[in-house]
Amino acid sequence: MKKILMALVAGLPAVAPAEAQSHRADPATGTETWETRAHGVALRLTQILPDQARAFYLSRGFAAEDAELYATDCVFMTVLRNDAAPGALGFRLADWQVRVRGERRALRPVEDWLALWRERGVPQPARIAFRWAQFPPEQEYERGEWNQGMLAVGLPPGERFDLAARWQVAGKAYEGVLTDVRCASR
């Protein structure tokens, strides 16, 4: 807590305690879940299968080689909440961060991912799915309000990771940090 005080004293975003963090896996299919509490807001990245991401693409007018160079990007569906925080929640993914290995990644935008796809052909309609598929760029969430969508961070399957997500609630800065996330390997 004294952490989290001296961050917001100093301006910087106050950060989620480790402990808000919890896993689990579908003991059906294997897919693991991770998701933290912070400040009254939620966030959980749960993944999906590089064949679930083909199957879902492939029905949508994607060709073979496209759908794959998404599936295999380790993707997510990230669910984010405004469960009770003191006013409205804000994020942009452009602020959200990708740690591994000491490294520090920005998330590729969807409007990169919308040009590739134009670049390669998709058609129009595949293109159109694949945008209202996706996690939201930015998006603004009232008291009980949440948005939920497809995330790619950019890594190879089975890689490890952490997700700092930022936020802001009433003009303070937030931050919730998903740690030791494994993208989905099969």
Given for the second form:
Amino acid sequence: MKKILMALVAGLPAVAPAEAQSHRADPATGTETWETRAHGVALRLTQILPDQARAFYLSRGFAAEDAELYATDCVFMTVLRNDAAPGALGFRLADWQVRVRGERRALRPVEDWLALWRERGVPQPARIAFRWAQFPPEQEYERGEWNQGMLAVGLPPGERFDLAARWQVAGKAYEGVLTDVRCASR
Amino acid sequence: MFAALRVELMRFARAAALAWLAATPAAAEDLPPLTHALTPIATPQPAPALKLRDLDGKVHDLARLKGKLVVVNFWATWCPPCRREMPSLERLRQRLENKGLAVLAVDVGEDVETVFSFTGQLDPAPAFPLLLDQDSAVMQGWKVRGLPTTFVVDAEGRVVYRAIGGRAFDHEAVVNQLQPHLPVR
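Switch over from the form predicted on its own to the form predicted together with the partner chain, please.
Then the entire complex follows, led off by the chain already shown.
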């Protein structure tokens, strides 16, 4: 099993001790998961295969060509959880970064996706399902609170990247970097 | 005849596979654990309005439940943690209803048929009202940012607990948190 490292930085730029991360593949589906549990916070990315994303949105009223746009944008089931942080955890996806081939990119805001769906005539019930199936654009978790949602990182199938997730706990900034994550290739 | 049967079986298999994929983007064995606690609200505030129709078209108004401890759960059939926590919500209702607990589950953005066919698969099936917030306006009024999110409203109509993410609502720790707020002890 391949190990990946995540550095948690408390009160940037001070670097907290690096924590070993886990990587596993589901034997039935082949989907891969990258996860860290450090400083009382758990962050997990699990590949969503393009076929899974297509099926999800087709069954919720998307036209095939619209579902295709999202399904091939490198989608992950994302979980962020405050298990035992020393206070409320707050984050905004606008602060997160995708790092690929030396370039840093922001995640596409959910509002941009919704504007695209309106422009393309996606029905309102399908847009509502899309909105609430996404990982929240911002949130605050007390201990024990968490969300699970879809996150598209805007890369082609098979691409490798690092995800820099940023959050705050009790006024301190943390950055968790999941490295060498791979977009599903089929 | 057998060819026709085979076609039907293949059609069924495709539909079953599509349903599985549509409902379960992440592998079943890889799901995050349900939490065993609610988050207390430091300064309880009056609950926002909630007046919606259930699957039979009957209107339910939270304001008419004053005097009860009400669990308000925002969910959708396609939300994996929502699906996992719902049986525990029904078990909680069965355990505490006679002490003044009520449950309202608010489905977001879906129609009667979708919700009805999903809840038929649950064990135990929910016996509490399943309300439809088809344009998500009520959920936004409650400032929900992600599903599932649950609130507990006390007998005076104030929000006393919140839970973001899936819960095991019938866990003893959750029941212990609710006990002091029940109208009947």
